[in-house]
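Given as structure tokens, the chain that follows is alone and in the form predicted alone.
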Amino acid sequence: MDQVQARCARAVRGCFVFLLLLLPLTALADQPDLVREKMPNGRVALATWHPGHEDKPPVLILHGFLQTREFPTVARLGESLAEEGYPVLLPTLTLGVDTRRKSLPCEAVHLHSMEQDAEEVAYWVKWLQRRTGKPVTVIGHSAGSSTMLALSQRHPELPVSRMILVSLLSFRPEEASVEGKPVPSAGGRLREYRIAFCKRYPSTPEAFASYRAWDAKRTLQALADAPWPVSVILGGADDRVTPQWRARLKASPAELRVVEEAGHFFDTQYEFDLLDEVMDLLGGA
């Protein structure tokens, strides 16, 4: 009886042992995926790849001006989406730098422009659809809605089923400066300029234009024109948001919703208001 009780206790210690090794590889199968992927433009860019569920409609969701896919208001919207069985895809745009990981500096060298920014976009929107079989819902956060809105106008072909814009603005008169000092260059083409955040802003004349062009009226005018199904998402509370900007908006073809005391970032409790606009948007599926 002893030698049985002992070969039971060997045989429960082995079992446990075992679950313990394969702890770490079931944890690892839970966590995303980094995609890297050579661009239109000769760039390497990177990727957050969360696979979901496949009968989940995919989702592609990009960051605001100069940031990245870690940028906290669209990697948790990523995050909980992902939780909610999604398959989401979060690129990080590369502005010109191979495998950017970090937000750009507005006092770097600004050489990237809205048209590369677009192209970018849509090779992970293709990539998306391959991977997945399924037209894609685009979102972009604040500037990246912007970018989506530039896509729509330059690949109205792609395989998108919808569009949601959170955050959405256009690039203001008083906030770009079309007046750039020169800048000491080799090539004596660079400007400072002032856009959005940035008071300092070194770039070429036609790559600064390029991102100055999405004023209050394009960027109208695109919505009006946009091939896809659209919605814009923004908060009551948010102060970059004037009363004529969300009036305008609201009387444009775009469906709008307000989340009434949410900020621009949909920051704090406010997060899981966003997430329930955009799972209602995807249709709860």
Second form
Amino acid sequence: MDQVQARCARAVRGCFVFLLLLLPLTALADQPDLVREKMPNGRVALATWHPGHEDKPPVLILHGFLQTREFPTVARLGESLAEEGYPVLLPTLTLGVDTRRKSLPCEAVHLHSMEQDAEEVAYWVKWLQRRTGKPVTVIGHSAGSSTMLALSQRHPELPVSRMILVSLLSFRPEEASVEGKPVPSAGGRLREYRIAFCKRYPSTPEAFASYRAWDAKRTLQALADAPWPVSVILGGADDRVTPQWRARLKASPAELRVVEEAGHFFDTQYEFDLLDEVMDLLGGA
Amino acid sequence: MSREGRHRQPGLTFYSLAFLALVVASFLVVAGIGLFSVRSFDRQLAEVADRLARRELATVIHSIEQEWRRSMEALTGWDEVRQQIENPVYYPYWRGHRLREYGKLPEDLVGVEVYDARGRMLATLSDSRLPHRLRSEMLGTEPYLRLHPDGLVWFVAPVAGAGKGILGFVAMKLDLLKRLRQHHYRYLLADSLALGALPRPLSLSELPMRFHFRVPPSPELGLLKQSMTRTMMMVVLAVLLLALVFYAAALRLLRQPLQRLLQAVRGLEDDPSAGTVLDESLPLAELDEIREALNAYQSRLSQVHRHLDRKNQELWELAYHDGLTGSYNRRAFDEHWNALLDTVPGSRMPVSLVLFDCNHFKAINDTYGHQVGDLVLQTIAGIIQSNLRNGDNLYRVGGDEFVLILLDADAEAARRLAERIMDAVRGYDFSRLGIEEPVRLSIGIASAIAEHAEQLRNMYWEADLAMYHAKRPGFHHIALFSEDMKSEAGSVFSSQTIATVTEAIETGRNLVMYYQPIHSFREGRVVYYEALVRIHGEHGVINPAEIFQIVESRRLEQDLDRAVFRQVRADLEQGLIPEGTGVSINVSGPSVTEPALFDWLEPMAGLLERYRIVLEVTETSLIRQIYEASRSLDRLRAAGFKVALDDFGSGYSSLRYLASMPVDVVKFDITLVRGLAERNRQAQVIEGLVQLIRAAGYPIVAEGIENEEMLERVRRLGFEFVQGFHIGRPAPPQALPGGARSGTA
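In place of the form predicted alone, output the structure of the form predicted in complex with its partner chain.
What follows is the entire complex, opening with the chain shown before.
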């Protein structure tokens, strides 16, 4: 009965939010800025910046593996939070490409590493904290959550108030060929690997290993060692999340929230559920 | 001029064909202009088609360029390109895998490479279709898009970095020609596209004018040409048909009627008196009017023709007939006799010439008057003609002289005819005409065989000689010429003499003039000389009597006169005759009545200022045709010539005639002058005659003055001029004194 009432309440809120979206809300929200910053590795990165209200905690939302800040799940979440008045920063990892605007295909040459990614996020956290003067809530989606964990390990000193990890996954060892397939024309250093959703992932062993290292064990360990409060939101219908992984997360120190029937990307009406969960967590920060 | 010899003018057929040729030529000119217009139109269409094709080509090139630019824009904006520029370690792999699989590359791409900001390829690649280093002119902030002489388009575009600078370049080589040939065009044939050699890289906007191509055949133009050709063929057929119709009409309506007219007109040559040219009507009204006009003209011409025939007949009658007797005249005799001399020689036909002369006819005239004399002549002519055979002609050749030409009649036949005529004349009662004394004829006959031309030419003289024999008192009045008569007359001339005389007359050779002085009592000097003809023969000078016999027998009097005129004129012009004197020239009877006498003498008129020129004519020649002679002499007198009546008193001199004669001087015959020497009645008559003539105003010349006694006698009688051996003998001009001198008795 409680579940039915909750669903009804979510549906009503969803409809309400949907109707609000139909309104010209752009006048109510601050116009986002495009921020261009040179990263520590020398690459120039782009980010979307919603200044929001000063009384709201700033939020940094990171996209998933090889994606950009325009990926729908993070983009809609960021906009929604911005509409709620939250200062929101949506950076795009350079992945070794200046001002990267589009997702990097699996088949592209991948010389970027998890460390570089974490360093870029660290830069943005600092940037956001400087802009708002407040500690930052970092939200990662999918592999972005892994990057947030890597961030927490590499820079526990950062002013992060909360870490929300949406659709947190680990790189499955069975999906990745550790050795990779050599590429003769690439001079011996480049190999083709399988990782995440990529069946051909040309990369150097070091770069590949930086991601491959984030398997379930290291992820759970990072959750356990996280210096900031961590919440994990999973979609109840995320086909990439195995029951075992959900159970192991539940068993971790992190708060686990599951949006029933939502998929990996929280699309369609489940984005509102995701928003609700996030706002709920932000409200509790 | 005969039709054959006449220059033939072009005919109707020629003009018809010329017209046809003109029509065809005009059509060809028009057709040529039409073809030229079609070709010009064709060229204009080709130009339009070329413009359209180039415009279409430009549009296609522009479209391709835009497509390339979009592709290049996507490529230069591709993150991975920037990634490779920034870290080109694995550029060969990336180019071989990622770039090749990049779905937005142009389909006509030959090669593509990425270069750094300095234009160096990100990696040294042996299989690259592009150079390892870009030329400096390609490295700009604006894309470099040029077609290079290698036939490929080079497209180099900068890749923007994170800042404002250029991160690197993307270069493409594109096969524009291949791409253009794959396109489907409306206004050109894609397969025909070709590009000539390029002197330098060209922008794509310059290319449309650089391409060579063919345009697809225009169906509209083909239809137009086909239509024009068909129309032209129809016009050709129509023109040819019209031309043939015109030609047939020209033949039917013009040529055939004209030929009928021509044949009819030519037919008039055989029958000029035909009343009409052509009776049938002609198809064209104008031609029919011509036919009617020709008929009317021919009708009038026929009338005129008949009238002229009648007039010609009358003229011929007047010209060849003697108006008094109805017989042929002297002119007719001369023509007939000359024609006979030209035609009959060579045949064996005997020819006879019978000459009649009425005895004492002048006495009859003087006694009974002219009218009676005329009646006598008419009667005699009638009697002669009534005794002639059919075809024999009678000619009146002088006042009372008649001649018969008898062909195919020998001397005996002629004699028998003469006797019949003589008997008839004898038997005629001339008292009916009021003549009491008998009228008798003297008849001279000469016969010859026609084959001897020389004999024929002498026949008139022979007949004349025979007639004078017949006139001798006591002889039979019919005389047949015989060789004895020649001997008696001392007139046997050698053919050499005759030839010399005739040649002298014809050419003037051997003909000289001797001049005998005529002295004037009043002026006391020789006032002029009588010109006397002399001809040098083989044996010296030919006797003048022989000359005149030869001349008269051959009717060469006029020719001799003209030869004398020429010679005297030459002597005068050369100054052989003393100036201030003059000459007197004897003029024969035939010349006196000759209308051309004035023309013959006119060249001498210019000499009248220096010389007195006297023409001496005998009363006989004057009396025979007094009217014609008077007219001729009056004209000469008006021109300044003087006329002397020569040998006055030698014949039947009539004072009645003298009064009407156109003479200035009367020259007494030598017989009259000699009669003055007698102391008898005759001398008294002559003296009276002299006084009578002087009283009439005529100066008188006495010729034959051979001694002083005669000279004195005539001077006392009142003669003004004297001539004779006593005054001076005839002498050649070279022997004359250089100037006028006083002659002495």
